[in-house]
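Just the one chain here, the form predicted alone, laid out as structure tokens.
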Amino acid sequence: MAPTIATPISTDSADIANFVISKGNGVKGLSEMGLECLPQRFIQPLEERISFSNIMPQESIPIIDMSNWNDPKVAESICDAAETWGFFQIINHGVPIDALENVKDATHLFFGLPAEDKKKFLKENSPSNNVRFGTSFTPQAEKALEWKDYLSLFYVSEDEASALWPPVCKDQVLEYMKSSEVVIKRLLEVLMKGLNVNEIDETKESLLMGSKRINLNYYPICPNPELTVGVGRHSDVSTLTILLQDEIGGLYVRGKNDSWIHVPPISGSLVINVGDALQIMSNGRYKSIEHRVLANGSQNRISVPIFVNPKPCEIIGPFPEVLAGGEKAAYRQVLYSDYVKHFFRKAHDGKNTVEFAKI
């Protein structure tokens, strides 16, 4: 079969948006046209680009070996990392390597589909609100687009997933989600004990992990990576995020004094980070930290985050157990779906979302 020759498009902002967003080509479609320079629509303001003078090469987030869950030092390391860094990597976590590799392969398979096939899952075409193919973050609210395509899958039930998720990746995604359940529960049990919440009953379970969303992220090769971002500065709105990286790297976490720290890919590891919901429920003891992804000029990168969230109908606020000693609440009670809507209504803006819940 002869290779498809991409139709040239003008660099007009409306044409670019139409090609990338409305026609389902994504930034992958732009990347594959062999553009020599980045379209204006993707050029980020100077303050949003990462300066290499701000990167701390000698710093690293904690790496925690989970092979012995019953060791009190493991629990201590997890709680300490959640309080100090908001991010940590886990190794020997028990999720089968095959499940990790299969979901990475499935991500490449989905993004390798023709635009016509991916387009079926655009917001206006998708069979369900719970299945969404898109590009950037919130294009209608962004002055500059981010250099990323994604497939976002909100998990309701295995039956719904089997019926509505893209056939090319659904089995591998479901297998990965299932095989990560044990590690998610164990992490949350440890983190709750650190807050004097000694049991995750049904009510707490709904509050901590009542819903899950998984994203397949694709960051194609970018002609001018220094002028844009893969993902802008933000913290997650989840309770916890479990991130699977490929071997390429590009995730940066906010360190001290305006610095940024690279999270190097470690084969077989998972990156864990505290989300805003857990920061609020812990009354600020566990920190959700700003992070971002750089665009890459030489390789296509993928990542697969699982967002473990409260149920949309839950009211989140500091746990009574955290305030039992007389600590004052720093956050008000917020309907979780309102918090999430607030986040998705605007462009990425660092840690500003959490201000919405502050007293």
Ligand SMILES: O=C(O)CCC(=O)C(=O)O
Contents of the next structure:
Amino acid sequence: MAPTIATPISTDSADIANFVISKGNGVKGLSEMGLECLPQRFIQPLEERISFSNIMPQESIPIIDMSNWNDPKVAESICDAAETWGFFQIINHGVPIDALENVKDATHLFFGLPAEDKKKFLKENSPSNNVRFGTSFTPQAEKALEWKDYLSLFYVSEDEASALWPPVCKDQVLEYMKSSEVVIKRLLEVLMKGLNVNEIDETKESLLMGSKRINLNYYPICPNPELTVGVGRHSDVSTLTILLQDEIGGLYVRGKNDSWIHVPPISGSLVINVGDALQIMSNGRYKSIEHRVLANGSQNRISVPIFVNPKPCEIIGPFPEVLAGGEKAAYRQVLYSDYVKHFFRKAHDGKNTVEFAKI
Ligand SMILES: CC(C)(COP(=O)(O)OP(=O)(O)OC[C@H]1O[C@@H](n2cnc3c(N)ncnc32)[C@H](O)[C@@H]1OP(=O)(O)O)[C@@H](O)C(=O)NCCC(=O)NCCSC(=O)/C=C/c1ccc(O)c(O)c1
Ligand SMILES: O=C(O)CCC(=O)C(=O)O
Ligand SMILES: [Fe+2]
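Show the form predicted together with the ligand, please, the one above being the form predicted alone.
Below is the entire complex, every chain and molecule, led by the chain shown above.
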């Protein structure tokens, strides 16, 4: 008789949720048990799984060389990309390659920690609301969980980060955030000029980039990648998102007519996307486009998005400069922290978040 292999958990949904979410093992813990089948809790309805017939392999989001960022042609391509695609990649952006490599290494270091160490940063144990380790986006609101673990860090100050962020990654994350400040400002300046906003004064700075959140995402090898997702369809609630991905790939952006376009990894590049806050402030000129991430059956993937956001206490709405020519406001004035709470209280649901602010 074949020996029975003791499994550390049953496949019962409650046991799986306890092991993954409450015990701090994450989906990485499940993946490393060598499961042969995806547990039921992660199986997405058919319509949420990526069908390869809708993927456009010949299409690509723009790739913009930032070395001559003062060149009006570069500015034009940035504004065009933000209007037409909502997504683009930048190369020669000035963020040192070492800073990118170090933050990717640090992401692997954090997720490589034993569950007991990562558990200290679960919502219920974390020393601060600004530091959170978790699995999936909103497990309490989701019918099917996403195959993703994350560490989410809301930046308040260097001192707070030094005191509270996980020691294995905090220096590298802070260095990456600091070294990306220049390119973030340049992008916002260019995008604002395209809206007739010629100066980012203190008020505009707080509206556009008054807060930042950085997530370290870990997508472990999945036993049945075709049945689940790494991240479900959503648009970001940020002003702009600056995303660093590794060499694995798997991010898809919504194209025309229900199609999906892959964002191929380009060594040293950064993916930039418009978030809902910028869509609202530009009165719909710049678009926050739906995107999602596939699970992978053979490789572990990481990504590191920086969400550049309005300050939570700011009231956002279409800029007066955009409405000056008589254009009608498509969005009402909303308190940004109300907008974010609305986003965090529901499962990912494509482009629906922005309905909250529509007139
Ligand atoms: C977000 C709020 C408003 C929440 O504050 P507060 O009211 O004190 O409550 P809270 O208990 O911290 O969180 C409220 C809920 O949001 C959820 N939440 C908070 N932070 C996160 C997070 N990082 N990831 C997932 N859920 C979160 C919590 O689970 C809470 O749910 P519940 O416990 O009420 O059921 C506050 O922290 C704030 O104002 N932050 C500043 C602005 C900000 O952070 N903006 C976020 C931009 S992030 C952004 O653009 C995208 C993030 C994202 C994340 C995962 C993905 O998978 C993804 O695709 C995208
Ligand atoms: O992992 C990625 O490539 C994208 C993740 C994402 O969309 C997000 O965290 O908001
Ligand atoms: Fe996103």
